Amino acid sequence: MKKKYNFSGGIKCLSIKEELDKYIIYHIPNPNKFYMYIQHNTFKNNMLRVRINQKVLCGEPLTFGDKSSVPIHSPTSGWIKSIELDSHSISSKKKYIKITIVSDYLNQWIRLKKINDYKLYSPKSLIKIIYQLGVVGLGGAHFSSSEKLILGINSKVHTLVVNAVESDPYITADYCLMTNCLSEIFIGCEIITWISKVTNILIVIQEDKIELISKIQSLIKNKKLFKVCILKKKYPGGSSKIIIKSLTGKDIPYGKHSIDIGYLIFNVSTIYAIKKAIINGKPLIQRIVSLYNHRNHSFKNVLIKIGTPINFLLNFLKINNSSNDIYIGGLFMKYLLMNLNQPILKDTNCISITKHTRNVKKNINYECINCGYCVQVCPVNLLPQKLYLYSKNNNHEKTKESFIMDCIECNICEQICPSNIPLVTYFKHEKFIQNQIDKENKKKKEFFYRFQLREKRILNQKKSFYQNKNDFNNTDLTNTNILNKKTNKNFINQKQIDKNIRKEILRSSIERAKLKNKNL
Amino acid sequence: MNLPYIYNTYNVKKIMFFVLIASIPAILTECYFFGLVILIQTFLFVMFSLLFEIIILKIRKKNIKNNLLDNSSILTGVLLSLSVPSTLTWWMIMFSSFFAIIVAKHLYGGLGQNIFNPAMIGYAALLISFPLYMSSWHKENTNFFSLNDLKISINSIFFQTSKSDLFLKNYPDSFTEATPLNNTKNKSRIFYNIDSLYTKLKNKKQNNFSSWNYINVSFLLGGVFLLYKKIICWRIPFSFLFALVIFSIFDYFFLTNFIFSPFLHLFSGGTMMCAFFIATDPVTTSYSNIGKIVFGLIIGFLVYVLRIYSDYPDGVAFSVLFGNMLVPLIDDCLKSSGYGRKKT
């Protein structure tokens, strides 16, 4: 047997019925209408290249790019409908412009650059290829791809990490995708050793995909760069920290990345990306999704669009909306879909269909025991009850010393506490608070610096009055060439204003005092 | 709020009744060695503590359903009468449940928020209010769940027939201590040896001597239980038990004759109790990993100190109470750093 990679903390979850049509992908045909966000935001310069009522093709780039983010492409050929600003459900306080594109159901691509012997070319404009095409991180990051891959070439990188471990335990959207092309993430992976000139490449699988594993290594034989990592099965492997710290046992300091310590994290369908925005020219337009349905453990495994509405994708797969609760995400980090038009996102995993229960079991809420079940579980060494004891009294200072900042929301906490608090939006509700005082220190550093520097300029007047007491009359007070440094520095002798004016103060006390004792 | 999909998810009210479950095979053997009146007695407690709990959540007006369900004042009431020797009056056992429930948990806030152990507060009190009682146990039980053994029990209990007359009329050759603590204990004072003692006590009457080292093991068979379901954490238990061998071993080989050997340490009194069922309140006790084992080692060392030096049989409850006296320095002193940060 192979050595078994480990963390503290995680949890065990059940293991799932197997089903033969699991790996399958279904392929899903295009909607009517196809719904893109694109972030929006003063600071950035995102700008848009369509208008309404013009014409797009299916992998015509709709906006110029900015470093931070990436060009979006259009999925279909058809008609640009409208562009508005709107909110989409997981951030309601943030808007995007959104574009509704209506198909015409012909999918007529535009000419694709296909790049044969891709080592012909120079790594840096390799990056400007995957830059333009528009792959970011499928794993839920959203981080550009391309800026990783140029921070990997500035600071040196020795390692590149496959990370095929999935974020929640029942989705299986990335062992679909090795399963089913793996040769072609193979490639990816010799790509990005040409681009950033890794020296090893580690691919990490949890333990309980055997097939996988052998199959993998069967082709691994021949090639020296590979190794294969097996993780144990607990829930929060798929973090980029925590997977770095079961392979290494180092931990990534705070604020920082992982390429920093020389390790490159890609996500298995970042890389299938990669490839085939490289070899086959296309751009990121569509992705693997996988449905999960709670209520017979089934999976369902799709080829979908980005931008494609939600509701459709049910419609098409003949599931109940009305008897159903729809959610984004895995077992624990879901959240509640309230628009159902809402469409399929780059970052997007896993869909979740729960029964619709109107009487939600009564969970009563306890107070605190302090049995101490959340801190053995915790995987980044945190101490929730103190957290949550800290963050209910409003003691913000003590949060801070706790470390609260460092708390990644995996919500295990949360699950196996046996009073049933709900300790992750206590913790959500903090980090908010948090923020704000840093940004009010901010502020108050600055004012304050202001307010030296106003001080500085004040005293500096007062010591150049006693300074030209003498020749008082012959200065002129209105020249601003007082308050100039140049000329202060010329005939101010610190030490000596200074003895000045104390022996002034002495002097103004001691006429004070004979003044009092004539009175007397 | 717990998914079904992992592995040991436990409620509140789900742990106090693990708990309760374990303590059944104690209640058992005590029932066998002492006769029926520990049935009646659990019983008085488990009524008189939730009686108090009701009124004392119908004065601070919180939601009396939901609180009484909890079963930790049944818990309380279970230990208290496992701990308490078994012939006290009514009103004795009103008198402890009252400081158990009333003043060591809910003055100091309810569940959750109560420094020291309820049912060694109640203990405790007894101890010191009403020591000749506290220190006196019946002999062992001869006829087994009669009737005559049910109305002894019940006129002790409840009409408090002398002590002295009971005791004198039904069992002439009383070994007034069932913990042969603090006879031992007695004896050492004037440097007697131990070792002619153990013999006399086994010659005359094995089963009277052994019985309060089946009650602990039947406590350890409970301890087990709780290990095995991950209810408690090892850590308490052997941290407290290794401090006690230790410390007892370290003795014994000095002063072999009149000091306690180690295996009288661990199977009297309520050692194995004190292990697995009251120093493991999770309420009282240090959160961290290390914390738990200092807390664990400090326990078993008063244990020990309080054992020979103290004028005190057992020392378990005022060491437990010592014990959650420094529980919030312990929890102060060794906190855990962040992720990706120096130990400072």
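Between two forms, the rigid core is the largest collection of C-alphas that superpose within 1.5 Å. The shown structure was predicted, so the numbers you read here are calculated from the model rather than taken from an experiment. Residue numbers count along the first chain shown, from 1. First, how it differs from the form predicted on its own.
- Core-superposed comparison between these two forms: the CA of residue 436 exceeds or equals a 2 Å shift.
- Superposition on the rigid core between these two forms places the CA atom of residue 256 less than 2 Å from its counterpart.
- Residue 450: CA moves 2 Å or more between these two forms after rigid-core fitting.
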Contents of the next structure:
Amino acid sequence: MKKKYNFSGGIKCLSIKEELDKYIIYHIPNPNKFYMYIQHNTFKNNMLRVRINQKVLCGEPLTFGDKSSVPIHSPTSGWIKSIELDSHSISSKKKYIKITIVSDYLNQWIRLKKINDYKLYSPKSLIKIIYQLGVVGLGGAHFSSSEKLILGINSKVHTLVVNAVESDPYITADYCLMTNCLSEIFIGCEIITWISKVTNILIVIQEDKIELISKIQSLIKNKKLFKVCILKKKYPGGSSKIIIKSLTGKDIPYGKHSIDIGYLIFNVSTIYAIKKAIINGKPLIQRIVSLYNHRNHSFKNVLIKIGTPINFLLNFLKINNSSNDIYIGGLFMKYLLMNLNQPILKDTNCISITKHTRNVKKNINYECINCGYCVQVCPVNLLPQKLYLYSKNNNHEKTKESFIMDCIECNICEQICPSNIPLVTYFKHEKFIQNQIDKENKKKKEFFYRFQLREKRILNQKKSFYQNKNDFNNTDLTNTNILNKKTNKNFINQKQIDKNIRKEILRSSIERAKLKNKNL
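Please could you give me the other form, the form predicted on its own, since above is the form predicted in complex with the partner chain?
Next up is only this chain, free of partner chains and other molecules.
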């Protein structure tokens, strides 16, 4: 019997009724308008490649991208209707640049550069293609895949981990993709192997996907690099921290990545996108999204373009918006959608639908009774009850010492808490404060370093000045009056020079501080 990997904590989820059309991919037509979003904090004026009323083709890049963001591409052919600042559609805490594209329904593509034999290209040139075609992590992290591959090459990783575990128990997008496009995912794995030079490929999949496991095992029979690792069906098995812990028994320290210990992890959807980018030359403009209806426990997986308004999707599937609450995310990690014009983003993998109840009874939050249930289910071995008390009392040192930054925000502790305490809300707020404290400490260190440099520079200037003065005193002058006059005159001049030097040093320090604050 094949070994099954497990992890401490977590919860087992009840099986749901399997449906015949569960793994069918439904195609959604183009809407009239697409909304493309770019985070404002990463946006620079010279990043934009289009202007209002410009004609664009499907797959045409709209931005250049930079170190912190990959280029985004037009999901359709049409016209740029508007480019504006939007701070409410997606998140009230973040500002976005919103590009509205009106479709012409012709779906005319740019000329795609296909590659038949990727082994003729160097790893760096392949990584550049992956970056230019906008591939990011589709499992939820939204991290640039090209950046991850560069880190993998520099860190000399030895194992590629294919994350085929869904991030939520009732999401089926990745399984649907594997069922329909398994051979293409294997090609994607081989491309990553060629780039990163890994010597092992571990496909991690949960135990309940029996048919898919047998299909994978039959396909990798003659492939020495590949190996299937079966994970117990528990939530949250899709987290990279949990997978590495289950496979190796090692913890990924906070601030570090699995790459630092030799493991390169990619979600199956991301691997599929890498294959499409390299072999087919297609940018990342569409993905599979699961629709889960809690009212009748029905599934549907749709292939949809990035930028499609969710309202259009619901109307096409004839889902009544007025009698339902629409959430982004699955059962555990989800948030209520307030604006149905919000588009599908690259990290949107599920839309949940629940019955709308007007008179919702508000849960009463009781005091913590130290029952310890939250400790038992925590998959990263934290003490949520202590973290809650420290967070509530603003004891930031204790929360840091208790490893609050290792919390993966899986929401299990909150779901199981008998006192209905919104634990994760406290943890998120505390993590935000910890990040602010880290930033402040980093600023202080930087300013102290600059202060030390300034002191050293002034000291060197003084040394230079006194050395020159001594040279002057040692000159052979017979007339003491002349000497006194010259000394006084030089002293006055030197005093003025020192004053000017100090002014210049102060002015340049202020400018550097302003520039540093602006960049931070």
